[in-house]
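Taking the form predicted on its own, here's one chain by itself in structure tokens.
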Amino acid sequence: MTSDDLLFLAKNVSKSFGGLVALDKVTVAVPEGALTLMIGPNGSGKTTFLQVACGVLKPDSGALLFAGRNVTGLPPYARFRLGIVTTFQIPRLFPSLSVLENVLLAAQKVRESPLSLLSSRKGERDLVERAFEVLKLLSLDRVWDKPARALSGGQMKLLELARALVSEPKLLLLDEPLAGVNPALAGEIMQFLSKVRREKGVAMLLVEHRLDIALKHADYVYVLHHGRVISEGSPEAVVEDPLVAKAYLGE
């Protein structure tokens, strides 16, 4: 891999909370393209690490840079402009508005102002289909009048990643989103997921604990413990390597 290859890098991120190291000099590599997976025990850090790479937390030390472009120090919304879209494991949606409408707030960072959102017919009806389109693939078309509170947990988290795809991101960076949504249906998202990966080149950094669905699906793995970075390589070597086993056993 070289640097060309790369969408996105952290580079020696360190972040604490007080006494509380989080993060502990974690560099992460996300080549154009790639499905990259994060995985490790509760509490490793791989939700910290997120919230540093969409902006939401500021690292003490290290780097971001995000197409080449140094970003360490953007808010969130200047990451989402840039293409680098976030799924949290708690859906954070507009729960008066329907499933629809949450959509089309999403699909504003095309457009040059929320206000031109539906200056036009044609312009609102592109949007309506692109919007259909995506809830059609996630199976929420069906209830795309309903308010986002009336949905399922299930449905929440698809819902959350029905809105980060409609935006159109380049990075997307997806906090749990297999989490509460049955087995069938989780295997379906991933596949979904690599699809969407495949044709439309976007990049994904994953954080996943249903290790039996994603890291079949994944590129490259690192795996977080206590904050820092223990094993990184395929899907196979990772899960042969006797130091993940002894993170996630305590032996």
Ligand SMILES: Nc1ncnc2c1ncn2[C@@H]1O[C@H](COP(=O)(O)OP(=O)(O)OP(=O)(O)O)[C@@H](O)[C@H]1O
The other form holds:
Amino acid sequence: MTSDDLLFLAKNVSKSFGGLVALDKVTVAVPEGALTLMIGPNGSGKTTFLQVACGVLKPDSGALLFAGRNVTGLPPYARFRLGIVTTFQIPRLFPSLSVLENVLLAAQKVRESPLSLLSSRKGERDLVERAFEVLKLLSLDRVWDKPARALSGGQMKLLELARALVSEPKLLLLDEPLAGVNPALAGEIMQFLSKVRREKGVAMLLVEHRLDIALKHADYVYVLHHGRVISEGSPEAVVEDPLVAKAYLGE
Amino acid sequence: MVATSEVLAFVVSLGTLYSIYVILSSSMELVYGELGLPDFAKAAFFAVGAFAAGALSVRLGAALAGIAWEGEFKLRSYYYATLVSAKVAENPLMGLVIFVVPLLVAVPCAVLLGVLASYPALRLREDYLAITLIAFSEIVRVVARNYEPLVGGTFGAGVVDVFAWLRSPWRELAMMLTSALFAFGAWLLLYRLSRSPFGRVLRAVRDDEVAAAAYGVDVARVRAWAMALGSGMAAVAGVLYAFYIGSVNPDDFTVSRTFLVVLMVTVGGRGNPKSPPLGAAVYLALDRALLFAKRFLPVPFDVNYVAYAALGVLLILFVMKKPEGLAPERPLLTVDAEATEGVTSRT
Ligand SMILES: Nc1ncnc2c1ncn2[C@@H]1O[C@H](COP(=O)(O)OP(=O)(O)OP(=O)(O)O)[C@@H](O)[C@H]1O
Ligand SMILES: [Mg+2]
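Having seen the form predicted on its own, I'd like the form predicted together with this ligand now, please.
Complete assembly follows, chain above in first position.
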């Protein structure tokens, strides 16, 4: 791996909550177009890392580079506009907006000026078309006009994913997108994510507990434990690592 | 015939007040209902409009009519207001200028203040923000109350009758139609914004600020825009109000006026752009009914308190029993139904 095809690099990132060290000098690299998997026992800091990467949380120290640019100081909306898009482990939807509107928000280009009043109907229709493609894929098209708060837990997770996919990311940060989704659909979603990566070259950093489904799609794996990277490498190498087994068995 | 003209005067007066309240509650619905920012400084932005009319109409009129000013503003503004109105009676164009200039001054001032007031919103939690905005509102009122050159302090200020060139029922009717026109404009703006992609952004920020920011929304700018629009609208209402009442008094712009507007939006249905015309109608109907009933209430205290208490009870009842209001919020649809049908039918 040369440094040219590196899309995202987190260097020595640390983050504490009061006395609790959630991330301790974590260094993670995501190459262009790769699917990087991040695993680790509960509370090991995976979610914290993704939130630091997308800008929702500020790191105490360390640097974040995206496409050769230092993004450490950028607010979340600016990182989104560069192409860093995240999903939330516990869904954070817009509960009073309909399913379709949730997706449209992520797809729309005009965001905070009332001048969007003048934006063309045509533009909105194109967005609707795109939104429905994604909704259909995640079998959410039947509930498109329901407010997001009326969805089941599994559907909420899918809507999280739909929202992220429609925003045309360059780097997709996925926080346990398969949790609570039935195995058949989970497999399909994983297939689809792989396809998006292949066809559109979207790089992904995936946090997932369901290794049975996720592992075979991964190019590279990081293992976090107590806020530290304890192992990294190819999927085969990592599962063989005795340190990893020890972390999971809690010794 | 006396009865008819009295009824007409009552209706026209009510129509003007209704229009003014529709503008105010439209601005509250935009900022509070759609964006979820508790704009409890509404009375101050309303006051900016009224103060502009109070401070400028007589001075400008006197200058235009070539009347030399003598004496202190607070003592003489009513007198000169009468003199200038007499001049306007012969010169409608002067009336127009005296009406438009305060608008042109008030709206940019209110927009600027609104943008400034949107900044604490970034750091403060909703309840602290509400308290900060209430304090801001009171500061505006207290400054006007004590700085007499502005609108005469506690004396208040006289305001020119810009429709003096019309005769009696027509004069009031012109005031009502002007107000109604502005009210319709303000409400239409709210409605269009609410049903546009911008409305979607407002509700997204209201629903989950963090998620909105993670999905590309610059929350600070959205708030600044909404406060700019909402405050500008309130200032228009204030200018109209000053010309309608014919005088301006700082103590007319207390926080309780803000709460009347909150009441209208809550009763009408927060988050639904239909709430302003609906809530303002309910409030005015109730207010007039109480005004009428008060005469027959033998209470050992100021009967006005009965009205305050009744409105307070109404607000509490709605918040507890029917928080969604008379017209509950509906998920919005920014594209026409056929556009979505076209896509859904293919699924
Ligand atoms: N906002 C917060 N305030 C305080 N502590 C927090 C906060 N967020 C996370 N933590 C703590 O930081 C540690 C790491 O949490 P994090 O959510 O990143 O773990 P995780 O690896 O995502 O776990 P899981 O697999 O259960 O999702 C945990 O001990 C957690 O309790
Ligand atoms: Mg987690």
